[in-house]
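Taking the form predicted on its own, here's one chain by itself in structure tokens.
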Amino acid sequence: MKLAELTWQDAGEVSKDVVVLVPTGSLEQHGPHLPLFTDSYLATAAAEAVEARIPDKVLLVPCVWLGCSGHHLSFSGSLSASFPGYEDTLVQIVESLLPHGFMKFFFLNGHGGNGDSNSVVCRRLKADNPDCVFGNRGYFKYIPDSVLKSTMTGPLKEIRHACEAEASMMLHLHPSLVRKDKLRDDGLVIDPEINGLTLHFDEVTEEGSFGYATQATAAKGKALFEAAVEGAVKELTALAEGFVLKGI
């Protein structure tokens, strides 16, 4: 079910066993070859594909598209919420639905910069609502490493930014929005290696991307996207139907 398409009476009749599914994205630069809305397009597509597979088990909320993108603001067109503003938006979505009996909430993320805040929000909400269930994960985290390694042909076998994987999924889902003539490989690494640094994106890239976008194809994008949806459907079905905690 899609919340945006229901009437208020319809919403009142929705089973309270469903998982309220909230995709989170961004509007930020994605190099010279992908549109600013890439993360939101991909998070929305993944969430809508999940809803289409299990419409009786999820209540899909429209994508929260204004993400935590301060590290991209040196690139023209990028927009960012403050951390408190973004986190409060997620909290307010949940707190709007809690009084109507919904108890299971999941943020399906499409932008790495939202990850820490999504986790903080879940901890805040759980502290205030211990009987409810809260979770969050990037849609891309559902893609098994084996699929990444067997599908991606560039040297970097992981999803980064406007990379082989993201460009491939955009070629699969929104091919008209990909500037195919501008696909490029990009990325700067620290030498010698130092872990744990916080850097803005203009410090680690030349033109806004990180990865091997020249390796992108629609076929790879389909394989990666379908693997992500399959993994998300499996776990969100389990969340809707109920789980138990077993001793180790």
Given for the second form:
Number of protein chains: 6
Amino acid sequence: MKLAELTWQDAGEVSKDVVVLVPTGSLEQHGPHLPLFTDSYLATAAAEAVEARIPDKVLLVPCVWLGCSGHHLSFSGSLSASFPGYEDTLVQIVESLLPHGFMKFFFLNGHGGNGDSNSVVCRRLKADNPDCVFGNRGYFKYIPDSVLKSTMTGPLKEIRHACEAEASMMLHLHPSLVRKDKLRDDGLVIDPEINGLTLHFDEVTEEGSFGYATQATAAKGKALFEAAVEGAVKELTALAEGFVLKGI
Amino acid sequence: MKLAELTWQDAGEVSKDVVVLVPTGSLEQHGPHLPLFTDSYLATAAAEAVEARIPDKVLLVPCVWLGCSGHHLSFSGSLSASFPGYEDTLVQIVESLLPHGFMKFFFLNGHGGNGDSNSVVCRRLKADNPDCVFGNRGYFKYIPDSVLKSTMTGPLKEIRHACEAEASMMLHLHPSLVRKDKLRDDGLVIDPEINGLTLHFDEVTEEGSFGYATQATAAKGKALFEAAVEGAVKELTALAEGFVLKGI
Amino acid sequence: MKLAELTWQDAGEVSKDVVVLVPTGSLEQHGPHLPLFTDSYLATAAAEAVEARIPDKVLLVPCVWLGCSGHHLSFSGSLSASFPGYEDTLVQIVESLLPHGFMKFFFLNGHGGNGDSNSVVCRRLKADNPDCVFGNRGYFKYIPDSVLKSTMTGPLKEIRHACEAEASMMLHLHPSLVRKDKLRDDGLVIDPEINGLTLHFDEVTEEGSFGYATQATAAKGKALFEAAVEGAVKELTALAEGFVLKGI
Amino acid sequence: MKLAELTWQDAGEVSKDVVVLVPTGSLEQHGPHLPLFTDSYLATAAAEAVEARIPDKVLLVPCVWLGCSGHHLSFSGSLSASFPGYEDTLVQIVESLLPHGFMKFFFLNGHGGNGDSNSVVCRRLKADNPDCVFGNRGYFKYIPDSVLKSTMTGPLKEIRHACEAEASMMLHLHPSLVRKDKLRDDGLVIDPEINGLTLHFDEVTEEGSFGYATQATAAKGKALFEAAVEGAVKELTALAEGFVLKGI
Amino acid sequence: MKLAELTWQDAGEVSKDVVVLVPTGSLEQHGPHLPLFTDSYLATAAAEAVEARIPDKVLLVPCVWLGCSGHHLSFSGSLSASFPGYEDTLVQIVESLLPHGFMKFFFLNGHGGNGDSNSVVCRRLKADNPDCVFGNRGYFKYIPDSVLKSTMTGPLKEIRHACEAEASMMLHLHPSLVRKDKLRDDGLVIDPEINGLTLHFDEVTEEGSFGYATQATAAKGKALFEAAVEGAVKELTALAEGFVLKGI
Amino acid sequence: MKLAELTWQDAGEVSKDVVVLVPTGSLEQHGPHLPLFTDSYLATAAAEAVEARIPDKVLLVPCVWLGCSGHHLSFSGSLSASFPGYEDTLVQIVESLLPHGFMKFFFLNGHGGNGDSNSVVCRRLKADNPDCVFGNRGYFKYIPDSVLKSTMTGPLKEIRHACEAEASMMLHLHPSLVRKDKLRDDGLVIDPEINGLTLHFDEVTEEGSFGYATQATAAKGKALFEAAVEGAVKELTALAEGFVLKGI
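Can you swap the form predicted on its own for the form predicted together with another copy of the chain?
Full assembly next; the chain just shown is listed first.
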């Protein structure tokens, strides 16, 4: 079900076993070839596809589209929440629904930069509501490594930023918004290797994207997107239906 | 222009005379007959209609759909931001764009409950950026009183909540989301009159709406909506083109 | 009753039906002719006059004199609270009294710039204490339009800032603090009209006041002030005595 | 000068060598014999007396009457700020005046419970404005020990709470507000001695006061009050006129 | 160099190329066999070992031992910072040193639960200081997978909580604090698999540890610890000496 | 008992009559002769000495070493918490233990600059937990005046900063960390006397210390330290064993 379209009476009748599903995106630069709303388009599309397949198991909330994008702000048009503000938005959504009996909440993320805060939010909510279930994961994490490897043709077999994978999924879902004439390979890495540094995108790219976007095709995008949705559907179904904990 | 669809390079080339236009809505109960997202649907529609008419004068930001709806939270499905969280969201949107030269910002509001905070946000931003221009107004405030009076047939000639006017505009814009069989007149008032009290919607209504929704028609909705858009286009054009201050 | 003058044992014996009445003012520029404390003088005077007439129906708290005056800070001597600090002051006053059984709270405002926050405070308090009653209104809002129109002689028949009405009431209540030789008409408006903009007083005035202060007389001030007190007494009496909600 | 009574033009002409003087009080229980506003009455009286003697050396701000009184909240009628809210009020007063050139700020305290925060506020302000001067002290601290000893007749030769000294000063300044028939000795101490514990007034008193209030007289009150004012005048004059730092 | 042991004059003479190294730990339950301070003991030991090997390349700050441990609080003795408080501690440490010219900061983490906040802190600091370098990583992440696999004998070849690896390192570094008679294998997993859930340690363990602690030996601990230190020394040396960014 | 070394099962068995003892220090400049960690070394040493003498009466928490040191930040290497961050750290430590039944908490302070906040923290905690006991005191306050006077040979018979007393205790406890060749007398005072000013250490000293450090000896340090520990042991024992309140 889509919460936006329900009346309050409808909402009151929804089974409390459903997973409240909150897509989280961003509005931030995605290189010269993808629109600023890319992460929100993709997270929304993934969440809507999940809802379309298991409508009685999830309650879909509209996309929280303002993400944590401080590392992109030197590129015009990029918007960023503050960390506390972003976290508060997610917390308030959940705390509005808790008194009405909803117990299971999942943030389906479309922007890597939201990951730290999505995790913190779940931990804060869990501390206050230990009997409820909170989870978060990037929609793209549901794509099995095997599918990444078999589908992607560029040297990087993973999701980065405005990369082969994101550009492909945008070609699949919103082809008119992709500047096909501006698709571009980009990305800089530290030499020698030093793990764990926090770098801005004007340091690690030339024009804002990271990966091999020139390899993007709609067909690849369809393969990746479907794999993501399939994985999410499987795990969110399990979450709606219940799970047990057993010894390692 | 729609910010969501631009690339960062496009955004960098936008004229700095444009008005950055941010619609603000809510996801809250709208009686038994309108969907929870009503305010966001209407604010978004108004803002998009403005953008469609003067695309080179406004830069449209996606709708901030999580509003200040604490007075509706006892109705299932309603979501509310905290006041500080809501304000922070608006402030961060503006502060992301200020360093890139944008100077004029306007919040086009679709939910009365956001009004206090939209005003506070403009005042906070103005204090820090006295040379920039900040404004906010309900899209429905652009409807002239004369149009309200000539269009509405119920006893209340004003916009309230899930009322004749809102239901009419939803019938005009999203007819499939209106529960026509559940349209209902509702509303309670204090006796004797005491102005200024803060009351929740479970105190001042029986089922969540306030006004004469049974009077709603799509034709009325079209008249009201068009009048709102026309008024907003006129004033936002003036804002983009510049104004002077002259003595009373 | 005046809370300041009670002992804690007196306070413990006050009927819990009383309205706790909190005047809110400011210390901010009021043109070349009125003192910085004008709003606090007037809000205090109004609240004290109400208490004098219905002493057993209200519990008068001292004036919260530091208001939200950021739009006046470029004029020397003006002081402003932050929005969160101002709100916290009001909230703490109420939360100190709630555990002792007080149930009805009303902020009688003397400074337009406090209005957004007075409303937000009532909404925050109501969310946490849904069975209590919270309200706020400008004392000047109790003056009927008919009285404004019959009393004021300048072109603006409403309360603005250090205007005909405020200067008149100061001449009535604190004549020695009015610089009669400096009374001045002032005020600038946007051309063409654009509603909803947030402007500072150094933008919309030449020397800080807005209105036709040269029209001010003590007699007018008495008429306006008495009308305000009469209206407030009537509604606060109703609030102390209880009200019902009935269908529109 | 009294800031409240100035216009903004007056304020602009004040010498920037003056000490901005902010009295801080409370509204909290003072036993069965003194009114809730006692600390604010006394701090205001002391600050006004200082201003009356050296009007060109101080700029008197109205009393910040809502203090940090959490330890009295179990007594009806007591009000308390939160610590951050109280601190913010003081900080905002100062930060409103700093841009207009004022450089010297002093909080004259009338309530022991404000002491921690008055100190923290000065430290926060000093960190941000190292070239300005910030200070705070209880008005009662200016009374020399010798005067306390020669004036007070009860066993405790110091200022406590609603005690011989405070009751005496209230008899001197506001005799009609003292419940002479309810003057009472009160106070409990830890046995065995343990320094540094934080205790509430419902733990360390029977009815709210601490000290030998039955010893209070207006004559003692006059002697103590005058000594306090004399000491404050001397040091604040030095502060207005400037000081140097020299080696120990 | 160890900051704790320097004077301010020493600190002033330290090369500004050094990496300011801040170990972050916790005080939280580590099963029936390891002490509450385990993470802080290990992070401190790792950081001190790094400092001992490259003393002129790092400036060692004392361990921030109060970590983000909300998921352990149901076990007695566990302490947890709030997320904002923990982050503020790290930010303030850095912001105290920035004005003195230090440019490179690295948080060496010993507690997985600090990871989200360590990342957020680096991102917040980077946003305000884009020309400085901020990084964070678990000390245990420097252990190559090959070493984990060749050293650990239990089924889990990774670092979990009070597990084979942590117990081994504690046997190597602080053998007297390990309750050898209470070493225990523990841990529960979700069935069917659902990624991304936030679970507390009283849900995913029987007595607080996760892993095969009965496999622990001091020799394994030495091997793992030395590998971690070696890896950290290598990367932090590179950070002190400088790096470049080159195209992928 | 030392909390750091306990397991959670040990902690669960600790008597709830114990005083949870939290030393608070700083890392800040201590003149040219003492290391930055001086306050933390001394507070830790005092707390550990107390624990060694009455191990079954106190539960020792590791030192909160990041203090409120804003007044020292102009000296390189000094670190300071923010006031809210410092307070939050202390509050969270206590609030982690309260649910497990601990009732008595004491902050043993080693840095004067923490005093305001240690007091505020106790007041905040007491307001929320009126049945628990909270206290705070400088370890040095337990030294009787008579001991200060009989032991110290310089003109100042009190503890200041990096002074005769602190340098002596460091010579007693950590002689290798004292720069004996740099011991120095320092300190500036206001002339004429003005009490209550907030001054930074770069204003009131020449090189950071205040007092007669050239008079320091290890023997004096031993005498002062032992007196402090003896006093603290006596009062904390009383706190663990219980106390009553009796009339003055």
